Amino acid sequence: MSDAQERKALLGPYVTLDGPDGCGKSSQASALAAWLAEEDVDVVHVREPGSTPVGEALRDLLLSNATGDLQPITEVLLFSAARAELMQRVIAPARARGAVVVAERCYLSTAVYQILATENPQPGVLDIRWFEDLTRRVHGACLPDAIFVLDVSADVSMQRRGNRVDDRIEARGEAYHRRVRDGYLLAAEREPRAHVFDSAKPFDVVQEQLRAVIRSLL
């Protein structure tokens, strides 16, 4: 084994949850979470955008509806900075030591948001091949070991956000939301890491196929 391979070997699994709004990923996330410390597993559970002092900002920045209209090329920039900070600060030391990281989102919910469910993209300016460049150059080396992708229509999306108030890009529209749950498919396809699950099934159910798949990865 060569000494990189032996680094990777010894790097604590990552794993991410993502989907659109109201398909369940911060309740999935905090159940595995628990579960997993539980279990005396070292495990560390972060947010996107968040989990960082700029990544807070940032995300009331980006989710207030005060902020009001972004380009989607401002929007992508600013999700990815938030990100670089995670992944410098929290996720590749906390992998270091070899614990298990549990996040809400990843850059998929970036490519879908601001890319593939833009009604109107600008040419030349954010196409996905550019993204997943950029995207490499956030994460370097340090990408996840499985993205799991909470499927819920955009019907069910809406029933579970209810009467809450809706943040920035929550309040899009159903037109914008039904594009978010094709483009998540569209991605998952495109993407070797997505599992996707069915996040309309019971809670538990849904939960134990996740913990199967990291037990897996333990």
The other form holds:
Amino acid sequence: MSDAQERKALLGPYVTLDGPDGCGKSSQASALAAWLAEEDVDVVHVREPGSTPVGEALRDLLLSNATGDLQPITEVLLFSAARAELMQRVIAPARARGAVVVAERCYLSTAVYQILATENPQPGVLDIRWFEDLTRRVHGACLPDAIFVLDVSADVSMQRRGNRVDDRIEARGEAYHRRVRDGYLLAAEREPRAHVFDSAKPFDVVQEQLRAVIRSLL
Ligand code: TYD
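Please supply the coordinates for the form predicted in complex with thymidine-5'-diphosphate (TYD), as a counterpart to the form predicted on its own shown previously.
Starting with the chain above, the whole complex follows.
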């Protein structure tokens, strides 16, 4: 094994749960974190944007209806800034001590919500290759081992959100959320770390499928 391979082998696994609003990722992530803690595994559960002081402040700004419209590129930069803080301050140190990191969302959310689902993007401004380069700089060597994409149709996701008050991004309407769902399926095909699960299935069935992947990484 090379030095780099040996260092990587010692890092704790980093898995993320991603998908459209209402796909069940927060409940699934909490159940995974509780299961790992019960198994006496050192586990760190985080969310994007958030889980650092700056990340939580950016979350409030990005999700508040009072913020109003932002340019898609502004959103890319703010979500990425929150991610950079989380990576350097929380995720990389947790992995270095061998902890398992369970994260809600990752760069795939930005690729989908801000780039693929944006209608009529300004040419030359939002470019997936530019975003991939930015993301490489944000993550450095600390990349997820697995990205669980919890797939649900826009109808199921709207039903699950029920009567909750929509935040600034949830409020973008049905057509946008259909593009989000399609965007995830497209992005997952291009993303070697992605595993797509049918999240319309019963909670426990999906949970068991996620645990099986995590077991293979431990
Ligand atoms: P979410 O994580 O789904 O939290 P909650 O379950 O409390 O609604 O909310 C985050 C929102 O931010 C969600 O609508 C997706 C959006 N988002 C982006 O648009 N781009 C991103 O890069 C990330 C991380 C999230």
